[in-house]
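Quick heads-up: it's one chain on its own, the form predicted alone, in structure tokens.
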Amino acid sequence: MRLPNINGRWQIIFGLSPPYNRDVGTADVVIAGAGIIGLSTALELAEDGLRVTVLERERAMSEASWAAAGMLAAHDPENPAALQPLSNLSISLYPGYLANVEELSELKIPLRTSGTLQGSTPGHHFKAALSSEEVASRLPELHSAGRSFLWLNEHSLDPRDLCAALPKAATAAGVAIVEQSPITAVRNGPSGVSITTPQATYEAEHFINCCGAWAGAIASLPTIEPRKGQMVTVKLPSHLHLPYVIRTPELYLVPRGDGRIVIGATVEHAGFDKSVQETTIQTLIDDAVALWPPIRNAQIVETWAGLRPGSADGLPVIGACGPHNCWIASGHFRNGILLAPATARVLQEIILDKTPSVDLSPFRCDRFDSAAVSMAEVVH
């Protein structure tokens, strides 16, 4: 059985007997949503030896990891402290994270930038700021417009290069991945976890619910929800060049190679509407030109919006959440590519039966208190 919610999707009915005469599978972990965060955790089970199926909705990296910006973002003063130890051990393990995907995959996901100029809001000094003279020497045509700027040693990638290769490396290291596959129900099972399509059943001794925006259909935990951005690129002439990342708390631009330059990012209380909106768009640009004028001179190459996860404090959610041995990696709002070889690394742990690597207190499912709902409770 199941219900529509107010967005039109699907919610979960829980503990309910499976249909008669479906197809059955098995695995050790099965998870909810090919995105970068679930791919990634399956290519860290699968090496592991563990048989992983992984059910995603629509189109693998299709979502949120295909709509992002790609800054690994670990040090950006906007993020909450409490994310930090996370985002350190991500960006200790990104070398090898994307050394084993571009072998598994024999795809390359080439670094575009390796700094960034970090802008504080109008009137705010930085501690540590650049002189005046320092930002100059970087970049002469920033307009500080009453900012200060820091200079962050911190790199980052085309997301669409992952969305490339991060499934061919899955599939290489033995994952199942099954696309069109929404989930229907979760329940315990005879195996440990029971988990519903509407075209299968699986039986695996493992859940992990990593289905961004959507997570808290599953989780039926409504402090998980999306926040829209919508963001363009535009391509510069070939005499101008943009060498480092430019971020304020209300923009960025991201350069991806061939004068390309990504600006975003709006953030939007919309439901699951993925709508672009032209005058929101003009107003990134316009925005861009007063940061950094020589965007006044490219062309607009592609416009989209993404439903990035939000939680309610802005900080992620995982680890347990639901009946026994039912998981959730969700709510990485801006940061999904940043800690996404961080959460792939201290869900593997759990599932192991490790001691993870860095304290996931911080992210527990159940911290919102009386707003979250067990997996395991029906649905009204």
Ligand SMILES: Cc1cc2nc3c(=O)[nH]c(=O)nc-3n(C[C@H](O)[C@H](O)[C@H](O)COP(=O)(O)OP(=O)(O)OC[C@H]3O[C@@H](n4cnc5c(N)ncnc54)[C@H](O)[C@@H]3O)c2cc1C
Given for the second form:
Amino acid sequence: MRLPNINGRWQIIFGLSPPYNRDVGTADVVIAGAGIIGLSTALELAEDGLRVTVLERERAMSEASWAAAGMLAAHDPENPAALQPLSNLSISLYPGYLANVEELSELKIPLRTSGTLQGSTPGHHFKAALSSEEVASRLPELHSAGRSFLWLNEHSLDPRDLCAALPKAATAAGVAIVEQSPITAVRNGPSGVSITTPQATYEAEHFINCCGAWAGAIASLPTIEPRKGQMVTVKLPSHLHLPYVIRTPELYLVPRGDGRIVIGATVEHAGFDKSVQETTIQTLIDDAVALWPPIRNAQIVETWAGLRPGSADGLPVIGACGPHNCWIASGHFRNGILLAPATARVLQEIILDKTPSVDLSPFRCDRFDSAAVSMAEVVH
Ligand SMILES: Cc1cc2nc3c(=O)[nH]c(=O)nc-3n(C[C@H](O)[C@H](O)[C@H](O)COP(=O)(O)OP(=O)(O)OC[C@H]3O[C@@H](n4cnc5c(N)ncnc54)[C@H](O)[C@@H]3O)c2cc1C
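Having gone through the form predicted alone, I am curious about the other one (the form predicted together with this ligand); can you provide its structure?
Starting with the chain above, the whole complex follows.
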């Protein structure tokens, strides 16, 4: 429920009214959401000496960031062109980002693949396509079915490694992560922004909304919506090996380097539903067998679904959103794992009043329709 503007204060309330006699915490920055975007940003800011608190509705790294395939697909031809500068920045930051998280957490986050065979839609020919001999020498069993293929020097990681390491790294850097703390209200407070959870109120100079598919509820941005993705992991028999990611516009196979292969993923408009349908999983497997037949020998080991934060134009929303010192970083859709280091960097630059490393105008929150913008502006 949204309450109207009261005495010039910004107020979004859903569920609970703020109780009285509450604990009050203070921080330079309060971040909503302990997914990869919120925690990477928190880590970056804490390493700059800011006091950062992350409030998480459930458990850290338990939503989209847990569900992802983990491709760092900066050169996927399906990506919107406007994403390229942010993707390039992220790729350049990734080695240092992983080394830092590994050092702080004392946990390893190995790169699982170092190359991708990118297929076109059937009938389309990439300009820089590999010859059929080159494709066959990379992966003899690949069925092209009228597709052309590019070779991409691209990496992937297992997001479950990050789920273990990133909260540990952020905590080691001094970030306070408060789980089971859903934000119920955000309003202008005496020293900046006042953020309410059922247990406590936090006063902060800055507030950043990193709530992924749920970010629209806090920012009143109906254009951020969940995009469901169903996935399956299979295990190959030990005599078979897939060395690269195979990706087409409809399907990807992402090997983990230990015989497990993640096959994904659907892109569904299904609200916040995370159920897994057996028929959908079977279709993913059938399509994977058609592309790379050895998969027919694999056993299913896990199925799941996750909710990508989608936006109306497929681009993230990064920057000012709503009242003074309220910021947003969401809508990373299919590329949030790739884009986390760059998003954290540009948010750090914004908060510290520096010029962002990339032009953020394609990601402005007020680019959406006037209804959404005027809703956001009501809260001043
Ligand atoms: C099936 C699938 C495959 C994917 N594959 C890839 C891939 O290969 N490569 C890639 O780069 N990306 C991939 N993605 C996309 C990537 O996972 C997301 O873009 C990224 O994880 C988004 O991170 P986030 O931190 O914004 O969201 P999340 O990880 O969803 O985190 C948001 C957090 O906010 C919390 N929250 C919500 N509301 C509140 C509230 N009111 N108060 C406090 N906390 C709240 C949630 O509980 C959650 O923990 C994939 C996603 C899916 C689902």
